[in-house]
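One chain comes next, on its own, written as structure tokens: the form predicted on its own.
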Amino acid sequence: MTIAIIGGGICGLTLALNLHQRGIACRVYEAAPELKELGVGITLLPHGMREFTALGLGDQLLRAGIENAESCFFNRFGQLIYKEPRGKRAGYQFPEVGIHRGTLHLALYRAALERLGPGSVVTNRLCVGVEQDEGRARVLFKETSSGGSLPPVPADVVIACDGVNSAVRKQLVGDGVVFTGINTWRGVTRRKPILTGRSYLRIGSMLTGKIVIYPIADDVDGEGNQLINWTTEFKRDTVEMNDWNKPGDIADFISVYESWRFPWLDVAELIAKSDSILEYPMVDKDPLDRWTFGRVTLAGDAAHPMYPRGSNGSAQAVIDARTLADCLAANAEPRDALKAYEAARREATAKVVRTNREHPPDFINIKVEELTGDKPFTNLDDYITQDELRALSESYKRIAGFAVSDVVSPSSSPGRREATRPGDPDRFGTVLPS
């Protein structure tokens, strides 16, 4: 059986990983005619570390990253909404690690390397479509620097794993990206570590200006200094979605945060002082009917994009590279094997789609926005308990799969309560997704 993957980013390069576990041949073929160290930061929460773990990674991507310790939430005006431990500190059996994606990134792709072959991952390869027959299937590949058409490539399976704009889902379904006034900029600034130097902060909403930041280096200048990821967002009434393929201007969205001076954080310096400046539209595309086409399924962004929020784009592109695996090590029939992937995936990853979009774990911080009429709060309890705050949070990690139950054993966890149940309302009238 050959296995032709479309795209060398995390999930195409976790597939060939998995595969090759199994004893599985495959090739990649990426556009990029180099891969390089770019992007800013990634948070891998604990069921994607436990994804890397099996695959030999865990130990070097916590190395190279920062373990994460706990998680905050404050309102626009720097008061502490809630705050959890993450994690190990939760009693997950794997820790949740910032770290750059660069680093992520190319730890993949040399271990891809190593462990498949030098002719393992080819790069320079441009997919512009995808025939089949009832006997195999070719790929049809232009090369990304000169634009110039190459032989096809046949294939017995054919996985997309290139993202969001994936050429070969445009082929088979012809959707585009939903956007919905959301923009975000990022970036990364170095600097002393922040609170706890392993906090994960969400600061205000996506109504009124969002940000996340965390630490995803340790030490980066000797002088005890960390790399410090941050990322902005908020919704506009506009049709005007940032480019990904530009840098961004910090002129376009300063002026929500600078008055954010906090006696812990001046969050105008931090973007002032980043390195480097990204742009990004939020967009994510409505879940699909099926994946697969014949011996052609989709993978990772290609299949469910999301809104990045959460950080559980990595680690459920990273499940699917593990359950196509074994599928395909389990089916003799390639087309079966996609079949029970799609009947495994599909379903559970439109779910965090949906919920991404509707309830994503900062809604703690819209409800509170709320519920207080987006003024400081002299006492939260009178407004919302820290008991339903934590009913919000443990809600989302079900829906998105990693409630400590999920990732480790019951007997691993003892003593956990449960949260209010999915499709129940609290005492607000909202409801928790199922």
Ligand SMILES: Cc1cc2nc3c(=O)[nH]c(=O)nc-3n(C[C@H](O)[C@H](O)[C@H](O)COP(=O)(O)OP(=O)(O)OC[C@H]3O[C@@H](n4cnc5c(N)ncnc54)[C@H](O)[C@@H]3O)c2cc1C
Contents of the next structure:
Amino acid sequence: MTIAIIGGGICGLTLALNLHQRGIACRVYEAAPELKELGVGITLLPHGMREFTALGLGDQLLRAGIENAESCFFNRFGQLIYKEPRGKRAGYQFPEVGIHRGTLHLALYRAALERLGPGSVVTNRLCVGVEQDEGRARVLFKETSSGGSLPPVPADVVIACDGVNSAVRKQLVGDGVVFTGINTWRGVTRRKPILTGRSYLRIGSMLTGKIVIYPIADDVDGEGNQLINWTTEFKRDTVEMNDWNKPGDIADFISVYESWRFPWLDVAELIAKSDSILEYPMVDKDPLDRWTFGRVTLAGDAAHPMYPRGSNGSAQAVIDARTLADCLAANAEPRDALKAYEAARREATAKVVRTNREHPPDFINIKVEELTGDKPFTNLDDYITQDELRALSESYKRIAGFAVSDVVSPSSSPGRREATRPGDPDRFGTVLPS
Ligand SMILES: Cc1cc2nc3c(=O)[nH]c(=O)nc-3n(C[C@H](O)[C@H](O)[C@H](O)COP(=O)(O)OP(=O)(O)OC[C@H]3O[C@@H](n4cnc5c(N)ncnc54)[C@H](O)[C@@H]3O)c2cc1C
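Write the structure block of the form predicted in complex with this ligand for the protein whose form predicted on its own appears above.
Shown next: the complete complex, the earlier chain at its head.
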């Protein structure tokens, strides 16, 4: 069986490693002429770390990043709303890790080259379409750098891991991204550790301005400074969609954070001292009824791009990769394998896409802002209890498949699921999806 993987990002490379682990040959075709250490921070949740651990990369990624100890939610006045332990401290078998996205990407790339061989990842190959008949598929490429057409590549199976702007998805279903007025700006700042130095912070709400802050590397200069990742996010009615390819401009968003100078953190200064600023639109796509078209299927962000609010996109992408490899190993007929993969993953990921829109983890911040009338509180219990906030947090984990009881080794039994109350309204009338 020849397998062509389109896109050498997190999903494509993880898929190649999983296939190799099962003795199945494949080749990855990546549009970028060269793979470089790009991007800013990414959080690998325990279910994502489970997958990397199964590929023998867990310890390496943990050493290169920061093991999160806690997740803390604050309002925009710097008051603590809720906090909870994370990763192993919360009883998971696997840690939760903040890491530079480029470090993760290069670790996967190097592992693929070492294990599958130097020709296994072909760069400078921009996929421009896929054709197929009863017997085979053919992938159409241009050389990215020159724009010149290349001979079609035949394959028994084509897996599109070409990300949020997937060319293959566009060809198969013709949809575009959904943008609802939320833009984000991101950066990394070198500074002394904040709180425990292992704290993942969500401050404010996207309605009035939100920032997520977490460390991704320790002692980057021998003076105890960490690399701190931050992402701002807020909704406007009339704003244009940010550009993926343009650097961000601090003047476009700093006014929202100018007054966020708390005794424990000067947010405005953190932003102002960033090494550089990137901008992205907050986009996703409506879940599809179908991912598999004969010998071609979609995976990762090409299949289910989601709002990057629950730190879940990469975990879902690498679970897709492992599931695909398992299905291809178990089925001699590739088209049956792709159908089995889709049956296992499509609805599960659609729930995460919808939940990231409606009830993401920072729903806690939105709820408290609403209950307190967006004012500082004296006693939060007068509005909402810690148990109720914990229930909101646990509900997201269950939907996204990383309640403690869900995150067991892929080889062991799925284990008992926690008792849930999906579908029941809470006392505020919020119905959490099942
Ligand atoms: C701002 C932001 C923050 C995020 N934070 C987190 C986080 O904290 N935790 C988390 O788990 N997830 C996070 N995500 C989501 C995560 O990055 C994605 O879910 C994940 O990268 C999906 O992997 P992928 O391989 O499907 O896509 P990508 O990683 O985007 O890879 C796609 C690859 O395909 C290549 N490609 C594109 N088009 C073509 C083509 N036509 N031909 C050939 N190659 C092509 C691209 O160059 C790229 O290498 C975040 C996303 C964003 C945008």
